[in-house]
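One chain follows as structure tokens, the form predicted alone.
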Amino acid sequence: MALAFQGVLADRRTWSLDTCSIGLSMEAVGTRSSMLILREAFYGTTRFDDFARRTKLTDAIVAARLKELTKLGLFTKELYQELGKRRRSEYLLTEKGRDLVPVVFALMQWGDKHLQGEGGGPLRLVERSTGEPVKVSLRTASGEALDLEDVAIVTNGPRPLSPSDS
């Protein structure tokens, strides 16, 4: 089963989305290096050297990704200085960056289930006070759990859909 398309979207041959939010999101943060840097930021990493060490990426890649992610507004830079050392920047997640938590943890959950084998990966997400497992899933705004077949895609207001080339 798949998602249902409703209304003007029902005939997919008549439209295409040139500004697909999934495509735009992947262009913004869809590299492996960006995901690893975001993972580390969610785990509390803030300093360049720690990002490089914990992700095992080169300094050049970490510098480029942190610059891109900061330009996108996922991080802010704050200066700090340790005694006797030069001033450096810490990278702190913004609200925009924190909004990616479910995305990254959904990837973790998928990898645990489909790539790690029985028992999942080396880490688990749990609710801090109870230890209850945390799962990322499709839910209505009121919190009701949904299956893929329960979800429909509709247009988001008056934005035009580009005519399809087919």
Contents of the next structure:
Protein chains: 2
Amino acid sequence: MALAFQGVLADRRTWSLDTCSIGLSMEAVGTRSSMLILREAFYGTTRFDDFARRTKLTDAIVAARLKELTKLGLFTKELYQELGKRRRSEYLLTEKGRDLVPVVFALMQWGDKHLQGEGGGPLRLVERSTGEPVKVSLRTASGEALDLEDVAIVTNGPRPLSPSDS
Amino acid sequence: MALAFQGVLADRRTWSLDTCSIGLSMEAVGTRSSMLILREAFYGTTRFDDFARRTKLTDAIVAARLKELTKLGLFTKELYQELGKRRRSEYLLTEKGRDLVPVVFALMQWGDKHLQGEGGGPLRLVERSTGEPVKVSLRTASGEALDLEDVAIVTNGPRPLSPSDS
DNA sequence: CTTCTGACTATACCAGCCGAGAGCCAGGCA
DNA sequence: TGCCTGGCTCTCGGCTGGTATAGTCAGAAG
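I would like to compare: after the form predicted alone, may I see the structure of the form predicted together with a further copy of the same chain?
Full assembly next; the chain just shown is listed first.
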């Protein structure tokens, strides 16, 4: 029914987390607009007004969000100029930005299954050459699929945990 | 650099999405408090004040969030009574709630890598029996790992897309 | 010279997230 | 009888996310 705790974590009353990565991630990129902008970037969008038009967000918030995500290091802002054209800016994903692929497509997968009507959402992810369906899931390095019950949580190195408040 | 579009999607100027699952999912569960409460539920928490104490959220918002998530069908609220004890309520995850496992742990994985200091976050996920590390990733059903470049997006059945605004 | 476009900025405004702090009610226990 | 606990609710207030609307500025095109 839930995952397992190993080692000093076994008694859950004796510890708590002060800085959980889930909370930090949500504070950094946990808005609808950030996720939609990242979706567009994964689709290949790089320019300001393409982000705005294709996400249907307003200019103001796209500007604010791109500035914020760039500051956080998810995008780099580059200026480029085609021959005989004016200078433009483009926003390119960094590794830090691309590493959110599992988050964004896991959200899409959940929405497709549980929020859209019969038959799921409008789009599907497939393997490029074979057409095989693609899913976001918990896996070992070798690719074995895991249920929550197969997973355990352990402390990462000697890093101390804060004692529980209780 | 980005994923591929197949079929009618190939020309991205000709289509846009009115109801993207990513946006719908973020509207439903896209808050820090929801994700922290779900984390706790995956850890096995079922009772109101355990949620409140262990997430370090206030009572008010835990109450509001549990009510909302229950209404959405991610939890069921059950009353139970141990012998000689008073009646209590417990919040049990449904399949819809458990299906958010990839989202929550993908957020954790990203935060561990990019927001925590050297050496990552305080906790790690491992395979229960072998201790092998566990990751959230894009995979085919057979377990093959995929980069963004290996993935294509296709339309899901005959469902029509709204024409682009432009 | 005017117009158009890309990439923004400015202002105003509403709704929701979240915390702090207090209070409430029922059941069991001393 | 009074206290304690579990599971809440209420109010207040700040900050942020989001929309709408308008304006700015530079550089090409006509």
